[in-house]
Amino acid sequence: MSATSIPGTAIPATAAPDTTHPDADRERDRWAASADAWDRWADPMADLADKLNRPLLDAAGLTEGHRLLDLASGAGEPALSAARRAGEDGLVVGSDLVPGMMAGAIRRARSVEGPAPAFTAADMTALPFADGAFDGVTCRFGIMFLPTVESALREVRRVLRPGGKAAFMVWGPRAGNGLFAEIGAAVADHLGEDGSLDPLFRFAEPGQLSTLMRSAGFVETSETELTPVRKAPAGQPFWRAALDMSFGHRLGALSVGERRDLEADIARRFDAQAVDGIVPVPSHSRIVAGW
């Protein structure tokens, strides 16, 4: 993993504009019925999720004690590990638009030996939250998918205190994203193109986000680089997981034959790049923090 830091002072003023405007209602029934598929791949893909959650929980300035808000909490993550951080003496609640997302983070959170975070659904653009409430808010992969982004900044510079912290994970090109790119133009060949991977990486130049949220009141920004490479054995579905939690949407319709085929292709895709029976997979994210 290489990481290179961009001061909020740094930014470029030449930033690409934000045009992408999330459908709100396309993006609740997308996620609802992915639901599923985020609780089913939620254990196995902890120690992967743990990897990115670090640096993210580091970037928002969490330390044992804090009270913290995650959102777009998903299956649990980075909340149940923001909670082991947190330790007794701090709280972290974790939320999201969708309720039945969280059942996972529920199931999860039932399991944990020591802190667990408190669960509730909760809109960005309106949290129930005091002014004031939360030393730092996190959100992985999670604000991107709003139609109204800068209401969200400005709720969540509200819940922080004086001096809090707020941690924002997204997504660099899609190009440098290996599982996204090709899985991606395999479910397109096969299902056509509905546009849905698109706003995955709406902050994927770099200052987007940085701009959006100092116009929301925040007082200083950065910005830093993670673009790791993955190592997977050639031959093994190490891209299922990201098939069914991000395409599970447009999967349901299919028939078995289907599946199958599209999987194959997948799988054909990965192979062609092995090296030495070797898949090297990029992946390029980005965290975004405010002051």
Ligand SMILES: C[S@@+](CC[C@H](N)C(=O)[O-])C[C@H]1O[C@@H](n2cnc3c(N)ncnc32)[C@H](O)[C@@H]1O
Contents of the next structure:
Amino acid sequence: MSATSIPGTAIPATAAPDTTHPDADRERDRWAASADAWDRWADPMADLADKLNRPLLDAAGLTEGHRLLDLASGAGEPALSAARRAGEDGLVVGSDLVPGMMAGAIRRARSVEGPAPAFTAADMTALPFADGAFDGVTCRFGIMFLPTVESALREVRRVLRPGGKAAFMVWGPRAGNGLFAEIGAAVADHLGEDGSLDPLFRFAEPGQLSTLMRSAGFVETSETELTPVRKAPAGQPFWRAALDMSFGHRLGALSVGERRDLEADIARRFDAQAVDGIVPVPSHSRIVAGW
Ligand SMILES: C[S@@+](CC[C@H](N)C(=O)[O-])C[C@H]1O[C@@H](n2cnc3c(N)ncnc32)[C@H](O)[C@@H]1O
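Let me have the form predicted together with the ligand next, following on from the form predicted on its own.
So here's everything in the complex, that chain up top.
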């Protein structure tokens, strides 16, 4: 399957995002400014990404031959992993509000051997798909950026077939996510606090997203906590991908010297936590699934 066509369905290959959404411009600007960084880091981070993708795809009930819609796919996670699992008889459609973010996803899909997703621009609050078009819907680290989560959940329900499953991955508390906690503190010290990390932790408390899903008509929901601890090598810039991807919209304003000082500070913070040359980096995410 090609990266740009969606054969055998009524789904349009390209669709304009909903520009009437009140905060569409702000979201588009934020992600458009980070798109290059997401593309650059997508391949080096693919193995780590797949470790999170697998339980998310399990929660969405994805098996061979299924039709799955991935929302807010960014540079292609988990859409690329999903297409491999859905196989030649399945269909995976990746989508995102920001075409620039999907440039990396489309590039990666073109170089895949075997089943690849199709990609199309779509605002998840106004999806350009028919009722009941999909067996499953996934969204990895995207639902928290919507001012009107309820409208997105209603749209997800609409495009799911009866009995279909949706699975969302969200971040747990900031303190349980070592990369965000340390890098965010260093960026705040050097550049000032702008609150741009705050939306990531909007569904940090258990039950928040499940409650919204049930209000939107999901009859049953489940939550699963993922709390792996990565063992990162001290003295290595394992944190640079997170810095570039999470703060790409702010780093452009730094001079070379300011960037060097910020990175040296981040390195010092992590190295101070090393035990026998290993920095333990905890992460806390949650899968919220609904039928
Ligand atoms: C943190 S990235 C997640 C990307 C990818 N799913 C991943 O986990 O690597 C958040 C994504 O949400 C997208 N996004 C924000 N608002 C959206 C909306 N209303 N509809 C669809 N996507 C949106 C952004 O463009 C961005 O690509």
